[in-house]
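Let's start with one chain on its own, the form predicted alone, as structure tokens.
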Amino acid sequence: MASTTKYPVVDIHTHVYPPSYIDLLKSRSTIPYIITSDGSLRLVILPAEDTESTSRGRPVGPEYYDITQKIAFMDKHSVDISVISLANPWLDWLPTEAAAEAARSLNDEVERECEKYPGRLFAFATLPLSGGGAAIVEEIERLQSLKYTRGVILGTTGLGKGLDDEALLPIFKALQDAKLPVFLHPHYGLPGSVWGERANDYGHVLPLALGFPLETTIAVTRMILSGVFEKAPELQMILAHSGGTLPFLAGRIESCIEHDAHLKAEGKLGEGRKTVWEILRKNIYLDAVVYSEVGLKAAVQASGEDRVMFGTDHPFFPPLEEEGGKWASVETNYGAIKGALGSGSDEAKGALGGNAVRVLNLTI
């Protein structure tokens, strides 16, 4: 249907390399790290990147560092609001005593690059995971005083033992009793050998197109299975690239926990269980960054129209020619929305950015 109804249009997943960052990646010299390569910048932030050639990694220029460039992106791609986060691998690597210092840092100083630009920039804060349960939960506390930030991003590995880990429970419930919402985004992908001797022959294609969506969908599903929304029935994620394999195989997980033997005599079936579909309802929502109108109709059938929201994936998947246009792997994503939701509705003004700003409370 139709509308007249304005809503702003929303970048929910956009990142950004903020400076003090970048500094801390060419100081070092092991995975996570930048070099310098023919006078330009390059990140290494995967195995498969770290090699003796002189080019191996990513080119990193200002389009990840220079928030005027993320303010001039949006402009050129007609979007009105982004809530900016710290790119992967984030903060996992720090040593246990820097990473509370560096969190609490590097959330003020993207704080700070909102505020240049009241209104436009909004952020999902990082966390010191390998600073401890106590740090974490500190750092969380304090976050409900910055002004500009409306939850954290956070990786699938949490402690480094995955977020079924028991350990994480107080954090999750502390960002539930804070109203902090988790965007949850991959970067450690699957086994190198999953993807056969070959896999060198075709770039970044398998753990990138397969690897990060069943990342994630492992993720959630072990979570699932360990309980977790039933301990921290609150919780609110926002699962990055449409939840992965998630909203296409949530009818098959569901079946398997419901005919499975072992969960049956260990007393976790029956009364008090959510089902995968109450927690894709209830407590999951999904970006719009699946670059089809096929994946986007699954992820609106699995969560509603109300819980998906556009995203980007800035400054990530440039066109590979630059012509200065509008990039293609936005504007499949603009497209998805319109052909899934009807161009002008109200569900596609809604996916565009009316649902975050309601979910995220993106006022000042």
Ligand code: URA
The other form holds:
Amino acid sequence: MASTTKYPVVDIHTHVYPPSYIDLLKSRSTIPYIITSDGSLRLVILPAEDTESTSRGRPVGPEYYDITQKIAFMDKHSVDISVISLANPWLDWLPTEAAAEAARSLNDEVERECEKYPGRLFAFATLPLSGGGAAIVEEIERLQSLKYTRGVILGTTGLGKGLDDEALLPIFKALQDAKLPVFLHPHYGLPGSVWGERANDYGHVLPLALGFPLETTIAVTRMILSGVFEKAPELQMILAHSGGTLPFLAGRIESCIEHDAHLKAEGKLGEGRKTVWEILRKNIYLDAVVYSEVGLKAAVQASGEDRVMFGTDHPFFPPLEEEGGKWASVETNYGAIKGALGSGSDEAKGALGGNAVRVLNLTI
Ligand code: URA
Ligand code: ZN
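Moving on from the form predicted alone, please list the structure of the form predicted in complex with the ligand.
Shown next: the complete complex, the earlier chain at its head.
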């Protein structure tokens, strides 16, 4: 229903590589690293990009590290507030001894970027995952004192064994207790062998369109199966790309659980188990970075219209030809929200920003 309620437009899925991270990658020659080629920078973060061909990596310009470009992008696309997060592969790859200090320094640097535009920028922080449990929990505690930090971004590997690792439980509990939602984001995709011999003919389409969403779906399903959401019942997860394929597969996952003799024999199907549907409505938020009305309607039906949040994935997916206009990737996501929820409706306004303001407390 159309309404006169006014909410800001909030982009909760938008990345940065702060200047110090760019410097760090420039100093390296194995993944992840940055090379300078013909005076411009190229980022190599995926094994498929690390080839001898002249097209090694992908270009990274100032839109990745210059915060004024983020603000210009927001202004061009009518985004009032952005919750910025370090882009993949975060600090996953750092040696243990460097992780804690790197995370502190990076999270403080991102805070300072937010401080330059009070009320327009907030942040999801990065955890020192390779630094060990104590260092991670210490950083989670410290994050609570940061004025603009509203959660953490997390990949799917956790401490190296995935997100169903028992050793991660104290970390999930610390995040729950700190009321810091986890923005779960893919990076590693699926093993290259699944793309077949002709993978190189298809650019990045298969890993980005399918590998990323399936990685997220698998990671969160493993969390569900391991009982994370019963053991940390208030943990809040925001899933990238509308949960990958989770809204579409939730029924099948739930049915497979209910029909699994092994789970039954282990006593895991009894009272106290949260169903996939309950978890979707209690512990999970979905971004609206799904590029279609069909996908967005599935997200809304799975989690509820009050649990879906607009995002852009900037600075990824720019127009291939420099046109200077609005980005099709962003307009498609705007269009999907309007089409699925009704232009100007309370539900659309919630998805565009109201839900994010409420859930992430985006006021200063
Ligand atoms: N490609 C990436 O590597 N990361 C994103 O977030 C989007 C596209
Ligand atoms: Zn992203």
